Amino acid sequence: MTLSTPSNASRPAAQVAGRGRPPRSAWLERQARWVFPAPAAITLLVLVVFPILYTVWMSFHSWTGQIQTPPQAIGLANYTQALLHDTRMWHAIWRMLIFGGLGIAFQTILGVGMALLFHREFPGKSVVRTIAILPMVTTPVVIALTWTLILNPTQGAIPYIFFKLGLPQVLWLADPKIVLLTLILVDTWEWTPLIMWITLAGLSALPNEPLEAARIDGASSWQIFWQIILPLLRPAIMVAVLLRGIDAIKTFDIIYAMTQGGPGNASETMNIYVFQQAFNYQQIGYASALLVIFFIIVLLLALVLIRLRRAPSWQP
């Protein structure tokens, strides 16, 4: 007994309409480099280049944010203003990088010797090691108002203690000389927890081959150290910097939340000074003119250190 194989006539009509087309799989599968990111390059796009390019289109124009007052273009009287006769801007970025410097240098001092200290093994480690992260995790604009009680003259814990030692009271945040201090201060406390975890997962990956030659050898520890340990650490010491750098020079909310830039301009950064510019004096296109001058220098100074990452390791 035969079976006969049906006719195209005994199909239904759309499989014989359908056949010889790709089915919708086939053209996903084709196009799959061009589909699946297009949500991610949207949301770029209109998070990211849209603010950028509309910045830099209301750097060239004059406006106060009314309504009824649309921007009028000025070409580039902004940044005439801004890099020729504005002092407190050029101030407020000696500021920027004396904070985000001197923040960077104590923060990798401190991050690499905590590091070190937490890759040998001692009682408690596990439970030291994880109060050390908790300034990390903790919202910034808490850590702030934290110091701002911890440091106030009248209430706060720091001038009672100097009381009790017989210690002369210091303004920590009213005194212009050493408000900048402070504030880098509060930002290490906070910060150098990132810089240890990095540091202690380049420690972890280091060879034991090379420390354990140079003990044979009769190496002292600070010359394993200096000599082998440091060098090998150089690319992640690089990582934790190149960061925490680029996040340092950017820092808003502590210090806005702590001191709004006082006493005075004393602790006023780059980035106080353009909010302050865009909203207390409503001078938003002007506001645009330096944010564009300061994304300029975060550039710059990534491209610095992207560049120092990628340089020869030394040799001590």
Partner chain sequence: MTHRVDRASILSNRISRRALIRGSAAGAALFTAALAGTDVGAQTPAASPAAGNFDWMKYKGTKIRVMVPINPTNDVLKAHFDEFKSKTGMDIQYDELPENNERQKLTVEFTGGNSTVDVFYTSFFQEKRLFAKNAWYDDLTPYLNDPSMTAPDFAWDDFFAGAKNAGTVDGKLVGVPTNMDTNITYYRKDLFDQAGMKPPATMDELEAAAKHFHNPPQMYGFVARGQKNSNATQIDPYLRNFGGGYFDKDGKPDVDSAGDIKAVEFYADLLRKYGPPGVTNFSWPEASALMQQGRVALYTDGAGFAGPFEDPKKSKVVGKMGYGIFPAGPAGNFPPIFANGLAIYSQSKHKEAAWYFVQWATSKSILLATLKSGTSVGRTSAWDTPNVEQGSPLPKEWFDSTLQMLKIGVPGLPDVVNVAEARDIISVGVIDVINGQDATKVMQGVQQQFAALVAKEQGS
Contents of the next structure:
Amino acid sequence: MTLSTPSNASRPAAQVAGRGRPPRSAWLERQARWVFPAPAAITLLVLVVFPILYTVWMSFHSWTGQIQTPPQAIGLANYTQALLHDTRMWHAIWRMLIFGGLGIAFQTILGVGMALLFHREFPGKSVVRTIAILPMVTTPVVIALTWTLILNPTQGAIPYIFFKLGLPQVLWLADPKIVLLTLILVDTWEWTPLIMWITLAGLSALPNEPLEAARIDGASSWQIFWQIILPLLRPAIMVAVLLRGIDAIKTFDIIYAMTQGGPGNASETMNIYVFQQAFNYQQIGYASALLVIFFIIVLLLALVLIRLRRAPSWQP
Amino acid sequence: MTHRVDRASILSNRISRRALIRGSAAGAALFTAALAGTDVGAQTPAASPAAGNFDWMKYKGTKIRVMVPINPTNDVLKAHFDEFKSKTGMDIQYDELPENNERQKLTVEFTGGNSTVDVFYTSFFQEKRLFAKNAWYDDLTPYLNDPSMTAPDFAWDDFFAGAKNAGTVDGKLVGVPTNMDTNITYYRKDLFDQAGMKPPATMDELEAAAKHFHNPPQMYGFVARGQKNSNATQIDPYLRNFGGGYFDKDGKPDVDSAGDIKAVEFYADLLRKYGPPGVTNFSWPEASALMQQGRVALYTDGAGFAGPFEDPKKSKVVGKMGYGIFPAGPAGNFPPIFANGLAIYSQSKHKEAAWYFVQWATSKSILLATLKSGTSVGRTSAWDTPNVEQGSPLPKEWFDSTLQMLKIGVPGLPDVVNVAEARDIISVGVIDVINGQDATKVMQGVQQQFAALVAKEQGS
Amino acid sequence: MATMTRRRVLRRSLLTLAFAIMLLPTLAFFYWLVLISLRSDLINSMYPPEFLPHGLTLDNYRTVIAQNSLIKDGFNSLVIAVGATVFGLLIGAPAAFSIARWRQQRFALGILVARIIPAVSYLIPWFVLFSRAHLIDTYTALILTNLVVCLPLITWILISFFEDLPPELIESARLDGCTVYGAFLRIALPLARPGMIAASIISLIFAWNNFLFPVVLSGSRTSTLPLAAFKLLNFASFSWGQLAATAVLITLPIVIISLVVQRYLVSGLTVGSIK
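Let's see the other form, the form predicted in complex with the partner chain, since the form predicted on its own is already up.
Following is the full complex, with the preceding chain placed first.
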């Protein structure tokens, strides 16, 4: 399971053991790399393995939930149907990628910006920071419904303000060309604080020495930011991007509550489509195949992001 | 697909019913008597009521689990739970969730197995073929026919034939109907009176009135649902009234007939010309809200959505509302019937006790209370109650129009297994037309997808 | 000297402007939400919209509190969110430490997989598992399932904090006779404090707002606050005012927790500067 690079950890462990500690403790010391992750690994195995096996098995079957007839094995039929004939799925995948990609781009830029802004000392800092994280704290469906109300073309505040200012009417949620962007904006509003929060924590943990050294060398704040702070923050930011990215393409609540994937199918992402197949059409087998496809896509994207996280960073 | 009720039979059935009504003194009691004669549902209990020794307390101490979506019908039920508990000595575990989540929970529990659900609420028009195919429903006919199991005053014959049919699949009774919705026209009585106009009885009058009152953004002429999936139940009567429908005479899928195209064009035109902006995202909450704010003159939707208009805490149009019939089209008037009810889970461990709950929940007194609260029901005795509108927030006009629609109503939505997917297919077509695409082309595409869906179901 | 001041003024006003732009949508949104919660639905649905606070009332809050078991649901939510977060930290922090120290990249990915799996695919299998184990409608089931959300968050956030720790610190501790376990507890954990705080806040929020799992796995005993909010979204009692009031009540505890925890973040800062 572990890709153990021979690290310097094993050497001191042996030394410690050699110093005549009780053997049990020495054994524990040697096995530390297994002991530390074991509880987490076991918990997740219990929770995750059965669902994965169930979903993969079901994806080769056709079933609507019949009690008397067990799922019918149909080989790869679900996959060929989905990959070769289901244009609705491909559109949903495409929308999911746009939603995730644009959303992440907006959120990262804004989130890191806010973190840098809110990291410095100023009066009322803690209040301002708390206000800034409010969107992420609020229950998603409430966010969705409140924005729906605010954007409502016949009674909403924003369309009214547009009207008063003489701006053209924008059908935020009803125009098939705009609806996805509107949802991305709501998602950005909701989740930028997550990136901000993780980045802020990263900033607090930054070592002072390189910054001091750079300042003494007379570097401008711009240079310090690009050449020292950002590279040092890179792992924390990439984790934030990774976690948020996975969530963004899986976004369900706000899309379902605001548009249910509509108008038409204009904002139907993969997660919404899978939900329809599973719970509205009750095609449990087909929905499972879609879930496997969905899972593979997210996994591939996550791997790319992890690669990026480990890319060589700035070295002094 | 032998199970599909084809249009011809619905039509002939309807005409004969109408003839009967016309021939009679048009009394509600006679109408229902005539309907009872056309019963094709489960059999009537053979034995006389006195023969059984029915005892409400038979399952005293049993706790049953009831799973329902939150809606006005079930709220009435919930309000009477104490009555049930003292009458039967049973206890209820009541799981109520919003509609979408209830459906999700039900699916998970039933497909996962091991569910402890005994009684659940089901939308016959939406899922009865699918659930029957899945063998999720218990057959209720044996209980109904057993005088020791069914209270003498339950009176199955009191239900409309349409209601009994709705709860029946392939000759088995799978659920007892609670609420039966149909479509009516909501209109602003005060404005119509001022203008000296009558509520629209035909599609032409509907369009003329919508045009007359349209004065945006203060007042829109007309509103109806435009949202995906949701609009399918609303375009439904338009399709038939313009001579269309889902199947042709031979039972073959046909949603691109001249009538269908005309109907979708009409509906889309009405919404585009006289409707509010952004209507393709409107389901009933948005449409109802507009009506409550007094910003729309006409609205066609289910009769069951009337309640909030007469609630002074939410509505600015209390007392100003009119409740008319759904307008007739060139081909006649075929309002839809959407029946829902209570069913027993086939794997329940307390089926008999569950049946006690179901028959209590669909008894005369509960369904009368349901009707008075503003939800249309399928029991004759409820509708026949003298001055039924007394103690109800809704005026007599609502009761009259709704009953009139129920009388001539036909089952709404196509009678297929996967109604949800059919709804999505049709509703997306409607949206495309509202967004300005050519109706003929769009409906041809809809026809292709719909035919493929039906073919897939017949193939499996 | 004068240019310095002018630059400083310019800088300050730019900063203020940036603040305003960042915070304006949020302030407007919550102003609107609170306003809706304090007004009758008649006013809430007026056109043109009423932007100023007129006719305020606490009716919505009263109705919502009287009609629902918000206190019980709130307690359930708290137990589940705190339980999942504490449990997540207990098993996630050592895992993160191990991944950072011994570069267990595959294990890191394995943990992430739990988060990558679309939530829908968990529902039926979990129902099967937990109903067989008679754990439906128990805290155990809800805390455990929330770990699928919380544990990957906690672990991944902490990995980068442990990675940032200078290895010499651990080594020197161990030369002083500490075991790996001792070094983890006494050196690594305190130094990763900002990360722990960020991770626990984020984990709390996700567990608090999780809605999908309770729909399937909870019942009347363990029903949570978001479920209560959802129950308002129905025809019979649909009310903007009550929905907003519930939203405010749900959000409030998390805001308070965030404020309290932030104070710790400041002390985390000082710990960081000691090194």
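Numbering follows the first chain given and starts at 1. These figures come from a predicted structure and were not determined experimentally. Take the two forms, superpose them, and find the largest set of C-alpha atoms that agree within 1.5 Å; that set is the rigid core.
Student: Indicate whether Q260 shows a C-alpha shift of 2 Å or more between these two forms, with the rigid core used for the fit.
Tutor: For Q260, whose C-alpha is compared between these two forms after core superposition, the shift is less than 2 Å.
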